[in-house]
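Presented below, as structure tokens, is a lone chain in the form predicted on its own.
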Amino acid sequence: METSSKTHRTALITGSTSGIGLAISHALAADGFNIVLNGRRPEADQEPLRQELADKHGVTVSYLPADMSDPKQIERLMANAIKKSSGIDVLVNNAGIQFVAPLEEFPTEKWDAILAIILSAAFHTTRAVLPHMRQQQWGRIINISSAHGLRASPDKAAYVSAKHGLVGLTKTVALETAEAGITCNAICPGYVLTPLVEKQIPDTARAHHMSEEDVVRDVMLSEMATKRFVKTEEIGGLAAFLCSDEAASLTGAALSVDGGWTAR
């Protein structure tokens, strides 16, 4: 899709070495955006992935590691990314973790980590990119929330709280930037078969004393009318549209890609 001067624009996607983040990286690279990948592992470990993405799409790709629960590391990440690219034009806040347990058994350190990585990290990254976006009067911020940013489920207190908070942050940023050529939207997927979700299956099975097959059928896909996992490429395609000029008036929205889950 056409985006003016897109070949000179750079997108930073947090948590982008697999799953949804990697799919979004491929979609934006295919549209001509230069890409900054992010993960926790050292730069040398991700060199094959970085090179593959650059070779496939013919764009500049870099990788910057950071622990997204640590504000100091986020500050260094953003400073390095902005310096390398003379500014970040598209920010996708995708990094996330999950933990499943009843509230009275929920470890406080897991609560703190989930809110830090999903919600606080998005605040820190957004705060860092806004000056450049305001200066050039163009920017796209995409927060990867969840159907759990709109609905709750048992045993996911931290995740549901963080994803709901991310939708609220999206709306606030959209209002604050509405006259600056910047949009901010949240994508709210249903269950996507990513490494994060794959890890949830045995955790949920233990919490509910169910088989893993029953967890997939009766817990994860029970509310999704399509009865299938959302594909990562579907999320990537929506992110690419949100970064286009045609999406300039779409801001402050929480866009469900959940197989009809939240339509009920």
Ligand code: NAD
The other form holds:
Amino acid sequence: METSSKTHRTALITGSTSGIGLAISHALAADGFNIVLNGRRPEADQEPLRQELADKHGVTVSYLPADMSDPKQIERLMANAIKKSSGIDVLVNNAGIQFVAPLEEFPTEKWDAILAIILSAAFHTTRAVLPHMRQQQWGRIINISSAHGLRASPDKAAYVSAKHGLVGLTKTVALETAEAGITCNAICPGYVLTPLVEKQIPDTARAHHMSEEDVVRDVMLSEMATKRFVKTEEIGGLAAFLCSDEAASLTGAALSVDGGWTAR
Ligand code: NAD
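Here we have the form predicted on its own; I need the corresponding form predicted in complex with ligand NAD.
Below is the entire complex, every chain and molecule, led by the chain shown above.
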């Protein structure tokens, strides 16, 4: 059986130039994983971020641009990442977008984009990493779902559907890979104050004719027993644990990090 040396393991995190993806990249780099960052912007734009991560943690960091809504670009991304690193050992499907509108007004192109980036992208990336993970009998796949992968909210049809779908994909991949030393889990965060949520505040305020302060208190934090946003580092810490050897039996789970939201 071929095994991978921990110090040479590489993690690819999609949508990792901000928010939760960037925090996970820092957490895994701190544990010695080499990192492949991804985003939509050209390589030159992300060079300072790439350098900062590499300098801070002393690991190899590369950045590969790809639009995760486009299967052809995903195919190129995965081929390049696998070639550069001789295989991806940890895959974090994190890229995501949000759009808030009642179903009758929900633009079809937003539905298509959200399903493509959150759900279909994870299918394409997972297919690409499995042969190497199976060969070395070790792999970790982490899908960033959401509390909205377990609960619904009005006006988020595409996001709720995609995130529920991602939990289903997680369970299926976990079952198909369980005997190959590979785990696949979903992390389901409650609200985290990242660019994605910052943009949602005015959108929700407009949709419900509310002030932005009321959206934060009465919509976002109302279901969270802790009454505070989850910190990105808290998601990073869980991702790092899932990538440890101690988490080898933890697979097929949808792990809530939601301040008690889904305990209700
Ligand atoms: P964010 O906006 O900081 O991160 C999303 C990332 O995805 C960005 O870096 C963005 O550039 C990237 N992205 C978007 N579309 C892309 C595309 N077509 N191709 C490549 N990259 C693309 O917000 P975040 O909150 O850090 O979101 C990260 C993940 O966490 C998302 O999947 C989101 O749904 C999920 N999530 C967030 C929260 C929250 O409250 N912030 C809660 C639950 C789940």
